[in-house]
Structure formats: structure tokens, C-alpha cells
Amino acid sequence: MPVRSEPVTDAVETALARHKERPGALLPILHDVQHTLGYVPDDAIPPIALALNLSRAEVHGVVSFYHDFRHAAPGKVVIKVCRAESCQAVGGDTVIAHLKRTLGIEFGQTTADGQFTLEPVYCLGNCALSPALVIGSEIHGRATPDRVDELLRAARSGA
């Protein structure tokens, strides 16, 4: 078993005291190591396995299940990108193409300087304004290849 580091044993110990006598309390526990994290580490699995009486198996199944879980750190910026049916009628192909090639990663992956996560989403609720894509914690409608250059200048930027 891989020596868990201290975030990793805090964020596990800090969601296990929080929802493991609740019924149903592994999706719970994982969402709450994610967002203390970022993601579900490997090293997470073994202690939570263990806390709800479940295989390490179960607990990676869940978590590769589950297209929310990532298995590696998020880049700084989490772009999410709609793939619905209303974004792509009107364009939202070309946006992911365009997404793809300039910051050279595939969806699930993250640029080299760690600044950027390209990950798929299969709805945003913001299909009148076609095609979106939320860049860190901002939803952006009516997104073209010159728009996402803007976003992503100023999300480089810190604005």
C-alpha cells in the first residue's frame, strides 16, 4: 500500500468523520476528497475501502464509474466544454477543435505547465446561448474560436 501523504490522510479522515454513518456514505465521502483535493488519489482508496467495510475494488469502481471523478490533479483552470446536442448545432465542434489544438491536450488531459484541464460536459442549462464552456468557475455562452482566445488570455493572465 503506497504511503498516503498528509493532505491525502487529512481530506480522507476529514470526509469519513463527516458522512461514514451515513447510508449510501461513499459517493459523499469521494466528492468531499475531490474538492478538497482536486481529485481522488489512489492512496484515498485503500482507508475508505477499509472505513465502509468495501473492497478496494468497489471504491475504484465508483470512482472510474463516475465521469466527475478525476484520478489526477486538475490543471490551475478546469475548462469544461458542452457537448450536448444544442451546442454542437451551432458550432460546438469547431470550439472544441479549436480548444484542443491551441492548448494542445486531448479532453481528460492537462497542458504541460499544468495550467489548463480540457474535461467534456454533457449539459451546461445554458443552451440558449449555444455553445458554452466554463472556464474555472465562469459559464461563457455564444463561444467562438476568437472568444475562447480571449478567455484564455485572461484566464493566463489572472484576470
The other form holds:
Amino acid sequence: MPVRSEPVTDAVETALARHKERPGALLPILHDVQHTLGYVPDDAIPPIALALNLSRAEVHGVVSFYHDFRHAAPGKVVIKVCRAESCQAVGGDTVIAHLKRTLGIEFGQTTADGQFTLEPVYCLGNCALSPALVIGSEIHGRATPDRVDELLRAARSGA
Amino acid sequence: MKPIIYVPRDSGALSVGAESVEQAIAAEALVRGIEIELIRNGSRGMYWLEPLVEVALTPGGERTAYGPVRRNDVASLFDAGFHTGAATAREHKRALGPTEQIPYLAKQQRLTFARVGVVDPISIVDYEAHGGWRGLTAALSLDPMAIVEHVTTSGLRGRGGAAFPTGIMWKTVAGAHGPQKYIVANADEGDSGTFSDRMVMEGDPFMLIEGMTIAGLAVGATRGYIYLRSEYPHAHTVLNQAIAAATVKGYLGHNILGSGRDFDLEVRLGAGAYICGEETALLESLEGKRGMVRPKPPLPALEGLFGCPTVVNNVITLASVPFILAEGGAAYRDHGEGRSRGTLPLQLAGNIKQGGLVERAFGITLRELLYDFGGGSLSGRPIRAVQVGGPLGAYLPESQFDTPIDYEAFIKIDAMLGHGGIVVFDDTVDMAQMARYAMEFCAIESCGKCTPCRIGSTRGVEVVDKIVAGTEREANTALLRDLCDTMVGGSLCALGGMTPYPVLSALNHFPEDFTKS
Ligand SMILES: Cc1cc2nc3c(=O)[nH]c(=O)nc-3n(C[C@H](O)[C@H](O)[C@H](O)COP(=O)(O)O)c2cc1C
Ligand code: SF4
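Complement to the form predicted on its own: the form predicted in complex with its partner chain:
Complete assembly follows, chain above in first position.
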């Protein structure tokens, strides 16, 4: 097994220190690790399993069950675009197609320059202002291909 | 006196630029040397008008609305004197008049949403000033059974989807024995077309806290969890701030208001799994496991979280409780009709001109909601179908728009109200594709326990594709119906068991979409 890299060890230890004693600690721990690293690396699993007295398979089973947890590092900016009914009703599919074409990637992929990762989401609770998407930490409503272009430009220039 | 300017921090408002409007207002006021007080409220629920900016000239004074305000409207609003109540401001192109007189709002019956969009969500003083904690104070003077009695009298049924009488569930938990009991708020709000839970959590979080505390007093639970979907980061922040504030002021934690009773509350985040809105999967998830549905019995009321008696209620169910305790169960029951008592916060979504939150007593029709409130479709084209009750809800054609909002009336037409979401589609919708999507969604979100749900849904996608492509159309249509039967009969929970509703309603009401090619 490869030696755990320092950031992974740090992230896991910090998360364990914060949550280990809480009932049902696994999800809060995984959220913390992903928050710090952007994903849940495979080598984070053994120490978590050990600390919670679970098997590695159990922890792995939980990580893979939930759509939120990534298995590989994402790009600098994660884009989550809604696929659900309300957004479909007002052109969400066009927005999704535009994003895929512009970025040259499919769902779950990251652009070659490491800038953007595109993920589907099933409802952002912004259904009165569909279509909706999240870029980084910001939510946007009434999305159109033109508006998406503006937002991507702003995200690229770090604005 | 400083004018008070309200700019929502509700995530819907943020999604159309509320943050930049707030910054522009602050900057403009500074440049002009005008003193103002900025308050970040929740949303009034008129999303087509967001960012909706309100001005009050005195604390508690009448509020005047402007919307939708763009960043570049701000200078002209100051020029027109919107901060002084000048007559010229009434002529501004964004002027909407007194907020409470906007027909969309004036025609509602806001019992649960009375404070949402009105108050500063994290000000406990504001909450108190607007009738907050009256339910809790009443509950503290009652014995537990009398609290349950109020809820039973109110006729309140679960707003999460299953519409189970809340009083009965509470009574079961109250009568159960265990070393610990829990109150769990189901804030997973996974249905597309719904956002009422989010609005409450972002706009009036103390109401949920109060409702959960009352539930704790009623059943003898001293710990509560809010299981919040991870897609709601703003709600997360607000809830944590509100819990901290309530704890400091003695409304939560040890010895609540000197009563000798305890109630501790914590927010836990989900991780993007629709099935974790199902109550038993939610409990598994809270315990740190995969969100696999548990067979019932045992009922969560008897053996729920960590094996202990547990109340699991939707956010809106719990948020309805403070009113019921403050005003009495009968005051709530006096709204509504038949076995659907009280009000339902409905959510107008999708292709609708005036999307937003409409709280009305049961009995209003779908047509009134779509046209009188919603103003028809956003595109201006005819409304062809609406899906009520989320991804497991039926698609209804125009001929069913006169159905009243009433649990039993919906069951009668093979539909359900669910969490009150109404997603509108115009005549460009392809209903065969919507049926396909329903099957696909079930395949993506299945917990995997039952074969008809896990495998049947994937087959369902293929079969819809064949029907649309014209491959042995009749045989495949029969196969699709068979598949739906198997899913209804062989699924442990409503994900597999009710996905057939959108599929079959699309097929039955819009058969022409399946035979276009
Ligand atoms: C697949 C599935 C998803 C569900 N999602 C939610 C949800 O997101 N929020 C919710 O309150 N109830 C949801 N429910 C209903 C819950 O299982 C349960 O009935 C509810 O939490 C009980 O609370 P209530 O009586 O206050 O409605 C879902 C049910 C199923 C079968
Ligand atoms: S019906 Fe589907 S989601 Fe529900 S328990 Fe069965 S497999 Fe899981």
C-alpha cells in the first residue's frame, strides 16, 4: 500500500478528532475529508475504518453509496447542474447540453486544464427560478446558454 | 429615523443577484451619505419578483416593495427617493406598492409562513416580536398528553408525502419506552418542484426549532436531529446560527426556560441520496450507514434512531406545530376540508410565470393555483401537464385541473399531493421522455434492496425507448404496464412502488407522445 500523503493524513486526523466520539460519526467525517481535499481518497478509508471500529469494506460501501462523495480530485471549480423535472420544464436540457459542449466533457469529468468538473444534481430547491445550477459555491437561477457563458468566463478569470 | 431596507438572503433570491443588489445599495447609500439599516430577510416566496427589495420608514412600519431589482436599478431607486417614501418612488419602474397588498400575497392564508420573508431569520428578538415562542410557552404549561391532544385535534397530517396523522405518531412515541427518544426533522426535501422546507429553514429557522422542542416535550425526547440535504448550504448556515442563538437564550439545551426540561438539537448533512428522504433510510444514514430502506415493522416510532423510539417528521409538519399550540388545535382544524385540515404550503415551479410559494387552506383547485396565482406558463404557451407531488407523483392533464387540493381527492384520480410541489409543463413537453426520466431517476436513486426497483427501472428505460422507436410497440407497451405492476407489488418503499405513477399517467393521459415516430 502506498504511504499516505501528508494532506490526506492531516485531513483524516482533523476530521476524526472533531467527530469520532459523536454517534453516527461516519458521514460528518467523510464530509469533512471531502471539504478539505475535494474528494475522499482511497487511502483515507483504512484509518477511518480503524478509528470507528468498522471494516474497510463497510466504510467503502458508505463512500460509494452517496452521490456526493468523489473518488478522485475534482477541478478547481465544480459545476453542479440540475437535471430534475422542474428544470427540464424550462430548458434545463439545453443548458446541460451547452455546458457539455462548451467544456468538452460529460458528467463526472474534469476539463483537461483542470479548471472545471461537471456534475448532475437532482434538485437545488430553486424550482421557481429554474433552470438552476451551482458554480463553485454560488447558486444561479434562470440559466440560459448565454448566461452560462458569462458565468464560465467570470469563473475562469477567478472573478 | 433610518429607513430599513430588506434584501433577501434566501438562496432563490441569491440565485438571481440579491447579493450584488445588497452591495450596490450599501455602496450607494455610503456615497450619498444616507444612513440606512440593511436587513437580510428570507423570501416572501414571489420568486419572479426576486430580488425583491422592501423599504420600511420606521421599525415595524408598512413595507413598500420593489422588484425584480437589478444592480443597475439601485442608483435610480435612490434618485426617486425610495428610502424616504417619496411620491416619485411610486413611479419607479420596479415599484410594486405595499408588499402586503400584492395580490399573490394578499390572497394567501399564511399560518405557517406568516413570518417568512418578514423577519430577520436569525434575530431571536424579531422572532419573539412576531409571535414566536408562544407555542412553546403554552406547551410548557401543559402535560405531554395535552400537547399531543392539540396536535390530534388540529387534524395535521405529515407534509413529507405520506400524510400520516401526526398526532397518532406522536402518541405512539409518547407511549413507547426506551433509554432515549429522538425527534428527527426530515429536511431532505428531494422532490423536484419543492422548496418550502428550504424557505422555512432559511427564512424562519426558530419556527422549526420551536416545533421540534414542542415535539420533544410531547413525547419525552431530549435529543433532536435535523437531517438536512447537502444541496442546501445556506439553510445549513442559518440553522446553525439559529440553534446557537436559541441555546444562548435558554430556548434550547439544558433546563429550557427554567422548566427543568432539556432538548438538544443538532444539524446533520445528507450526501446527495434521494432515498435518504425515506424515513428509515434517513435513520440508517444518520447512524452513519448506507441509506438502505429498513423493512417495517418495526416502526421507527418504536425502534427508530439507534433502536430508540423516534418521531420522524417533515420540516413543514414540525413548523406547523407552534401555531397549533399557540392558537389551539381547533384554530388550525377550522381551515381546510374533509380529512385535509389546515393549510398546505404549495410550491409553483417549472414553466410558470409567477413561480413561488402559496400557502392556502386545502380545497383550492389546481386551476386556481396555476392561473390565478401562477399567471399561466412562463413561455406563454398552453399548459399541457403538471406533475404534483415530486418525481413519484402523477402527471395530470388539463381535464384534471379542477381537482381540489385535498389528499383524498388526489388519491381518487390516482395521484398524490406529496410535499405540495407543482411542476408545470407547456405544450412542448414530450411526455414519453418524462416517463423515461421517471424510470431513469428510480434507477439512479434506488437503494438497491428490491429487484423490481433496482433492475425493473433500468428495464423500464429500455422499454420506453423501444416503444418510442416503434419496436413491437404493442408488445412493449404491455410489457411496460407489466413492469409497473411488478414494481408496485414488489417494492419495499414508495420509490419503486410509486415510480409507476408518473410513468402510467404519462402513458394513459398522453398516449400520442409514445407513438410519434
Ligand atoms: C423515496 C422517498 C423519499 C422521501 N423523501 C422525503 C423527503 O425528502 N422529505 C420528507 O419529509 N419526507 C420524505 N419521504 C417521506 C418519509 O418517508 C416520511 O413519510 C416522512 O418523513 C414522515 O414525516 P411526516 O409525517 O411529517 O410527513 C420520502 C419517502 C420516500 C418513499
Ligand atoms: S423500492 Fe427501491 S428504494 Fe425502496 S427499498 Fe426497494 S430498492 Fe430500495
